[in-house]
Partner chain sequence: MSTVLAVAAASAVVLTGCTSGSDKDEEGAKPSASTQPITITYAYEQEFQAYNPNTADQNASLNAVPLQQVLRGFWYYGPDGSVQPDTEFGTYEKVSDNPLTVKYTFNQKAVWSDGEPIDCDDAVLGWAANNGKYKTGKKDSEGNDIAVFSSAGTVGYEDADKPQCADGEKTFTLVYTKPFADWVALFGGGSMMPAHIVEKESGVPDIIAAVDGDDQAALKKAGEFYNTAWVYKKGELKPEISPSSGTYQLSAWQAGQSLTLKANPKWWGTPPNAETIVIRFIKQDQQAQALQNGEIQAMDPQPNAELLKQLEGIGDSIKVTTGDQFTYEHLDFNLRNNSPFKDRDLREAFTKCLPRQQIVDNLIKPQNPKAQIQNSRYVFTFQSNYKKVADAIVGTKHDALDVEGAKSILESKGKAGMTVRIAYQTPNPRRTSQVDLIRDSCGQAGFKIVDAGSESFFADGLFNGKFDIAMFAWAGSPLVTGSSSTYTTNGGNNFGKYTSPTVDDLISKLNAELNKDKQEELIIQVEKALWEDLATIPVYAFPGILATVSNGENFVYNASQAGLMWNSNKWGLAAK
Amino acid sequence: MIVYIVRRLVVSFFILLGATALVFWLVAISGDPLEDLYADQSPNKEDKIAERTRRMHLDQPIPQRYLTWLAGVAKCVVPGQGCDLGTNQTGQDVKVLLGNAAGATLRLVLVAVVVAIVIGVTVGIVSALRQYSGFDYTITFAAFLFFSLPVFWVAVLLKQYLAIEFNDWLADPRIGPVPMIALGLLSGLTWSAVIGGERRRRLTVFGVACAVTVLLLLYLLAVDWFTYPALGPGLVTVFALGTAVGVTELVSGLHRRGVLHASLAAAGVGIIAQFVLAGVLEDPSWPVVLLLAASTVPIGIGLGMVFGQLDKPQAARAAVLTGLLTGTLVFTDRALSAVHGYSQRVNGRIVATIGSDTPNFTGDFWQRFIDTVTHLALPTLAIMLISFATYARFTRATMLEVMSQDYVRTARAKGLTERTVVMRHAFRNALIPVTTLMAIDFGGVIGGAVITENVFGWEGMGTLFINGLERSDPNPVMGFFVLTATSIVIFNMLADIAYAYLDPRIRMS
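Put the chain from that sequence into structure form on its own, the form predicted together with its partner chain.
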């Protein structure tokens, strides 16, 4: 394995080296970096041209400029030499620019990719299990639609409807009878398609979901929920207990009483904790929140040991999962409660169309969190829609393939429950190829969010690249290239290693 990794690294290094030379040369010949100065009418035009010529070494041939740049970059590899990625046309340090840009892009892309993976994989699996159902067709249609949508266009639509019009609506939240019924029907159709089953059951689900949705909307409007959103301790309790049941069902099935009790206990601990920790939760910080999340693990394991009976490991897993989800519920409740205060601070324009946050926004932890979320929402959605489509289609395909394998039939023949067959035998194996996709996708998205960044005013890697290219300024482009290319190479390698680790057949050969 180590030999393999080293070999990969060496090969990758030379590929990168060759690629940098090529990219540098392409950028350098892509235009005239002095172009904007030619039309300059100021008396000191010559000085400006001279200054830029000196800074960009335009008096040297391109290969010499490349070597100068390479010598600077080489210092990054040798410790203690001080990294030197050069400066851009106006003398700003590319290292600083790159740091800022990478930070912004990571914040933007990380959430989008994670959410796209979770939703995409879930939908892909359901879609595969309900093959050729209405749900499956709808998802297939949606996936292809999202694939083919140009991001800049989606972005404009998102801004118009989810930001501007939604904010307008929030100023006076009302839902007319026609949209209300439409929403009810949509919900009914979705749930009946997801849950499936024979005709009568589907009709029941449709009716229930439809009615519940309409009633729920009426209730929310009646209590002015959209102006003062929150879950409240009551809903947190109901959701937490529901989560405990759901998690148990997925992990072991409800008949394992030990697992169920551990999960319910975990939910209970979470519910009680929201009251006990009320003081801490008033205005926490990220370390505190992460610490609370981390403490769920030992508590969950402990509960699993106490209640688990014969299924201690499963019970522990279910308890930890329930604990984390309950924590998320409590967190969501707190965050939602802060929305109204936040809304007042931003004149009721909650969802933002541009930028990474409201300039100079100060508030407590929850308001700052809402500020970040409302600024992340639209760009995340734009990136997600496209990534989601990839994951949903890919997962569906692998899941279908796995479900037709002999060992799945064998598992069914053994008399295992469908839950065990899907969760334990099929799902895990279907995830192996998806792992590869994740790694490659993540590397790609870092450099590939160019348009999204541009449209949503995030000054990330894409902006660095575009600005550099527009001015035929190689240094920022090279900074962009080195970082993204390296991350793609590394993520590709990680994908291969992960693949080998997950699938013993690969390791052997």
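If you're wondering where the values come from, they're calculated on a predicted model, not measured in any experiment. Residue numbers count along the first chain shown, from 1. Throughout, rigid core stands for the largest set of C-alpha atoms superposing within 1.5 Å between the two forms. Compared with the form predicted alone:
Once both forms are fitted on their core, the CA shift for Arg349 between these two forms remains under 2 Å. Shown in the overlay between these two forms, fitted on the rigid core, is a CA shift at His340 smaller than 2 Å.
Taking 2 Å as the criterion, His375 does not count as shifted between these two forms: its C-alpha moves by less than this amount when the rigid core is aligned.
What would the structure be for the form predicted alone, given that what you showed me was the form predicted together with its partner chain?
Since only the chain itself is given, any partners or molecules it might have are not part of what comes next.
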């Protein structure tokens, strides 16, 4: 394994070296970095030209400028030398610009990619298991639709309908009879497609989902939930217990009573913790939140050991997952409770349409969190819809291929449950090609979503790259390229290593 990694790193180094030389040369000959100064009418015009010429080493040939830049970059891999990526045309440190841009891009893109992977892979598996069903046809249509839509057009639609008009609606939240019935019918169609089964079962699910949706909307309007949103201890308790049952069914099946009891105990601990830790959660910090999340792991493992009986490993996994999801419910309840106060601070315009945060906004932890989320919502959704379509279709195709293999039929012939066959045998092998897609996606998105950043006014990696190209400024472009190319190399190497874990037949030799 070590020999394989070293060999890949050596090959990648020479590839990056050649690529950086080519990109530097292309940017250097793409235009004149002094063009804007030629039209300058100020008395010190010549001094400005001389200063930029000195700063950008324009009096040197391109190969010598590249070697100068490369010498500075080499310091980044030598401890104690200090990383030097040069400066841009105006004298700003590219390392600082790159750090700020990378932080904004990571906030924007990584959340979208992670959510797209989770939802896309899950939907793809269900779609494959219900091949040629109404659910499968619906997902196939939606996936092709989302994949074919231009991202800039989707972004504009989201700004208009999920921000501007939604914010206007929140000023006086009302739902008329016709929209309410339409939402009920849509909910019924969705759940009947998800649950599936015979015609009578689908009709029953359709009717129940319609009725529950309409009654839920009436209740939310009656209690003015859209103005003062929150889950409350009651809903947190109900959802936590439901999560425990769902996690148990996913991990081992409800017939494993030890696993079910461990999951329910984890949910109970989370429900009690929301009252015990009320003071801590009033205005916490991210280290406190992460510490609470980390403490869930040993508590869940302990509950699995106590209640797991003969299924202790499965019980521990189920308890940890239930505990984390219950903690997420408590976190969501606290965040929703801060929405009304945040709305008053931003004049009722909760969903933001531009920028990564509200300028000069101050508030407690929950209001700052809501501010970040509302600025992330629309650009994240725009990117996620496109990525979701890719993962859903790719996962469906690989699952269908794997489900027809001999070892899957053998697993069924041995009497294993369908859940075990799908999750332990089929899904693990179907992940191998999907892992390649994940590696490319994660590596590529580090470079930013240029169009999305432009529409939503994010100063990220894509904006840094475009500005450098327009001004024929090599250093910002090279900083962007080095970070993006290195991340692609690393993620592809991690994907190759993951192959050996997913399929024991693969060796790193």
